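The data below hold one chain only, encoded as structure tokens and taken in the form predicted alone.
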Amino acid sequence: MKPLKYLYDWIDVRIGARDIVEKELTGYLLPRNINVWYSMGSILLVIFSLQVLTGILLLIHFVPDADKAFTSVSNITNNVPFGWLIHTCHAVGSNMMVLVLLLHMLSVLFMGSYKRPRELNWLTGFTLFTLVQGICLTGYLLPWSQLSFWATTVATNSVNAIPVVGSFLVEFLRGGKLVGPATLGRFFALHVAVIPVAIAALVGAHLFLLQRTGVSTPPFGIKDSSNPWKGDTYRYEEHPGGIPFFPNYMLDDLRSISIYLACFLGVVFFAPHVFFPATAFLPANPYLTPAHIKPEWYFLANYQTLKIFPSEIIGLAIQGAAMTFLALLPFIDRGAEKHPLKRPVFMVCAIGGLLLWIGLTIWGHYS
């Protein structure tokens, strides 16, 4: 232990590592009605920096090419020594991260954690969760099997209901007329290289943000359950008196980790083809097209809504309402209260639209 202790009292002389610690992990104060909520953020970094790792790994032996994409999967998941493990945790850890990121995003919700001065952090915490869609979307092209030629088709389709400006957008996001292999040489350079870039940057903005402004108060558990944020200067949140982060919270952060790395593992070993039909494993075949043609989950609710109405405009527009009022609802929601059983209108609003997707969702899966 001698030497540890003095690497860590040379490196503290030149960087003054025992006030970094203090500040930032023993004298970072949490409010102390905390709960387990808040450990989604730290999950999501767990998860995305395994799909970075995992996403690195399969590069090495994939190749993105139309004739040649399959076959490297394939390749990959028969041949390269735990290939089929890396594979199937990068393709199992995308679907985990939208399940997580919208918990996440219900729980900032339900405590009204998004209310001012946290706007622009609600901002950059959906603009990410607009980014996560985009990463699944681009990399679910990529292996070219039948699953994924075809209902990067239909998705691409239904931008061609925007007006004026429709079939320009599908003929650039294609790369010509059709899916092919411009598609996938497009889709690739945006998987791997430019939404993770964005990605990166905005979760560091993210947690630039959660540090300038403290961590917000849980409305449970407490006599005052409003938003303690007054007037227009800035301040930061404060909580005399609450828990340090290390050890007390980092510890409910690593077992919650560790819950989600369980239930994870599960999935990867034992059910690895819940989020995958028949058609993932069949080469692209732009010849024949399947009979019941499906995007992801987290668009079933999107694709469904398309399908209702007799004009897929209206679909759009109705999509691109909603998420505009999420994306603005800290501008719209000024009220102080943050418990959300004192939020009647909020509860209604909120649980109302959380069984419309639900519903959507389960329609679209059987429709």
Given for the second form:
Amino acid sequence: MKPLKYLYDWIDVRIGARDIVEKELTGYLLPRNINVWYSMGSILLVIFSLQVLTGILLLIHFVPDADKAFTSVSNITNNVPFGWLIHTCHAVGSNMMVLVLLLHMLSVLFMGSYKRPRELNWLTGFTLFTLVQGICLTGYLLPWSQLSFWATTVATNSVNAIPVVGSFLVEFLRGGKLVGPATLGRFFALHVAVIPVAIAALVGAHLFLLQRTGVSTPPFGIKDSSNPWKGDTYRYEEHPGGIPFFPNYMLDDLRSISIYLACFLGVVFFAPHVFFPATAFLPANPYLTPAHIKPEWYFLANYQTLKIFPSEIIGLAIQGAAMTFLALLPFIDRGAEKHPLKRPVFMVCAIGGLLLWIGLTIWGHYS
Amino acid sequence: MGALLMIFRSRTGQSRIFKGVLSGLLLTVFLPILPSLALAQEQQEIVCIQCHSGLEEKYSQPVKLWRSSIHAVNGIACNACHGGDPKDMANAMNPARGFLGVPGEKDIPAFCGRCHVGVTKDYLSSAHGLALGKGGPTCVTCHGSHLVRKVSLELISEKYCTQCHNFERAKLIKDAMLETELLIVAIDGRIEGFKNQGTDTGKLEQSLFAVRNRFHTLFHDVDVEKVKKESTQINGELKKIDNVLQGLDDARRKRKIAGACAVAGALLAGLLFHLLRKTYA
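Beyond the form predicted alone, can we have the form predicted together with the partner chain?
Next comes the full complex, and the chain you just saw is listed first.
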């Protein structure tokens, strides 16, 4: 251990490493009643890192050319050593990222952590949710399979329903009248450069805001000992007598991450095709439309909503209004109470909305 | 909003910028919704089907039969056999556009043989083919004309064979080929299963295609001993394909064992972190 201590001392006298550790790790106190749901953010960071790592490895062999994309993916999964594992981790990981992100947002909603002074935390988180869906959508096209081609054709075609700029947007997204090599190029650039950088920047902003406001106190368990924000001036929410982030909560985080990895690896090794129909493994054929084109599971509720209404624009408007309401929730729900059982209106709306979303998803799947 | 648009539209350059900005904003708000607009897109049917579907039974029946055929499954439409222009209602049946119409009985093998070249050769050299025009069967006698059936041993049946002769000899041939047929069907299903899960089955499909074609040449043969001998050789070829599939199964089994270890490792790590956390209470 002596060489390590020597190294630590060597760094400490130069950059004050002990001060940083004291301030950001051992001296960084969290509420005593903090719970497992607070680990969702750490799990998401792990997922995002894994997506970046597997994505870079895939980039070594992937060819973003309409004539070669499908063959290159097939080569990765069949010939490249452990290519099947890297590809499956990346594909399953994208779905898991959306799932964990939804759980993270639900926990924030039910524990009232979005409330002031954390409006900006919520807004950056909500934008991250949108970007994650965007990166999933753009990544969907890259294998240039029947599923990718037709899902993208229908998804980009639907943009036509937007008033005024609909047709302009369709061509802008596709890079032409139809989905083709230009679309692949655009989606590839968005998927590997633009959106990951935007996500990384927003994750940084999200963490910065968390660091500035302090961790919110859960509304359950022991009495709150923090110094709540009054709205008059900036105040970091401290938790005197709380538990240190390192090593206590970091171990909690690591336990949650391990359990997540067990679930993730379970899907990767035992049900890798649960998210992918057979059309995901056929090369794109612009002249052969598959019998049933359905969006990914997390878009099924929206898909079903649009089918219910006779006009696409009405369905779009309703969903646009719902998304706007959700994005602006901290500015609408301004009460100080955070305990869900003491917020009956919120509970009715949240549980009703959640059941509606699940119902529409199931309906969309079987319709 | 409308007035704003008019102002911006009056200046082309600014209009483009405005549209770009507005597009970006709308895209951000609607991005989570847009892909869900995956509304089923009906493929436009060719004019032959559009027209014939509405005609009297005699002319609409072929469309109904074709819909259940192997041709329909593989996207082989009316014009692939009968010619003509499937996109131009007025000239769909114009000989100048290659329309051939209905072939005479003697012309049927050549009609089908434009695509099924090898099989036509087998047929013409068989007892069936030699009797063409003398009361012998044509392709459609066994395979159907519009309700074209997928080639399988089911075609050698009392129902079809007794249209012309008794079933005794045909039954002997069918029994000799049954094992091979079952092997081909089983291997085909397994290849399909691997293909549907992303395995590159191109070479296996090619091998099976070649073996199946060789097997199908026996379908028009009536020499029982020759059929038995050839079937045994074909079974040997199929065994080689089966061994490759077995190798893929083994690889998957090993992956699952590795996966079980990985999952167990992650759970064990979780347990260790949990126990370590307890010591810091």
